[in-house]
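The chain that follows stands alone, in the form predicted alone, written as structure tokens.
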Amino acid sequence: MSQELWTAVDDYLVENLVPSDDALDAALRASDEAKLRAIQVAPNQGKLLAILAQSIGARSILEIGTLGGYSTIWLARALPPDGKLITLEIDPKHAAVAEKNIAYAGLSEVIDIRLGRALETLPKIAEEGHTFDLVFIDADKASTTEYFQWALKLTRPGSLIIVDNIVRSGAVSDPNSTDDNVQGIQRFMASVKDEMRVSITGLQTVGSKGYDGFVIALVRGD
């Protein structure tokens, strides 16, 4: 197996289900001018995200790490009309980029992008009384315990939240790792193995993004 074959694996699935679409596309090129890089969702991966947002019914949506504003474009689409979501991103130039591509997509009056470090916007959100039923967390990998904490404050029984990026090629089963992306996955891991406000499950995936994968986790109401 190897990465050659899992692109076209994943090429040949976004062919056949996940149609071009012209936004999403201009996101991506408009991303890649911007020389941001490269690790946003795959498009089956954003559609995946659109349907499982869409599968709870979820009327608000919260996302740590924006990037080109990609996924949070495959999330808002899933939103009802009166829906809303609230991205974080740290990096000026990523949140400009964003902006840009969400308002060619026609999104901006569903879509704010709260620039910042997530662990300083966070506490300001719940003070504004935010409640969210998906909480997508893609941001950097050593404070995802705390973004995770987070999450749990601001979601209610039937939330989902979803962490992407737990495999790391493979090294998060590796406990002599050095790296610091690697560590705080196992971290989070360590964090919440005995979580009992949460179902929870983690999955490996390959594909044009390489081998990962992503926990998701459903708030409990008992």
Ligand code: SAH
Contents of the next structure:
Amino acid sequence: MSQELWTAVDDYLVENLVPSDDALDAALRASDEAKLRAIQVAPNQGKLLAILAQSIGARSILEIGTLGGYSTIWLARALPPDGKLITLEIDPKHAAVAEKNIAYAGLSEVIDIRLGRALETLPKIAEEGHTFDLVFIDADKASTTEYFQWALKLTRPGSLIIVDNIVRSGAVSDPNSTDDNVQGIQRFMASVKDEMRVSITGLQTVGSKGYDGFVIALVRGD
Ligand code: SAH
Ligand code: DHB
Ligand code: MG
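The structure above corresponds to the form predicted alone; please give the structure of the form predicted together with the named molecule next.
Shown next: the complete complex, the earlier chain at its head.
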């Protein structure tokens, strides 16, 4: 089993199940032209995010980590006409690319890009009194523990919290890993081990983005 095969199967699935789309294709092209790292979710993963948002009838979404706005567009499109999405980005260059991509997708009224360190913008969002039906955590992995705690503060029973990149080619199960990203995910895992406020699971994935995975947590109401 190889990356080549995972990519071929992802291409096959996307060709059959995820129709290509001008705004999403343009967002990928513009991100590439601006030399952003191509670490956005794969098309079939973007569609999974949208399906999850639609299946809970999400009206408000928070994303931590915008990049060129590719996952942002997938998520925003899952919202009803009066829905809102706030996305947090530290890098002004990324935010500028995302802003253009979002405008081209016709979603500027729906999506609010907040520039800054997420750990600084999150308290402000809390002060503004927002509550989110879905939170997608996909920024610097070292701060995942803190982002998840913020997500718990900013959600309600029935909300979903999704955390990307929790497997990192399998490195997450290596207790001797010295990688900051891996250690960030390991610290997050330890922090949610006895977290009673969520029903939570984790899945490994392979595909065009390699071998990785995600956590999905449902905020409990009982
Ligand atoms: N969600 C995007 C990919 C995000 S990549 C998609 O799938 O399309 C991670 C992004 O998080 C990068 O753009 C990076 O600049 C941003 N980031 C990293 N550290 C951050 C921080 N402390 N606060 C906010 N954003 C951060
Ligand atoms: C990286 C970050 C991501 O959000 C992702 O989906 C894949 C890789 C990274 O920083 O390497
Ligand atoms: Mg990611």
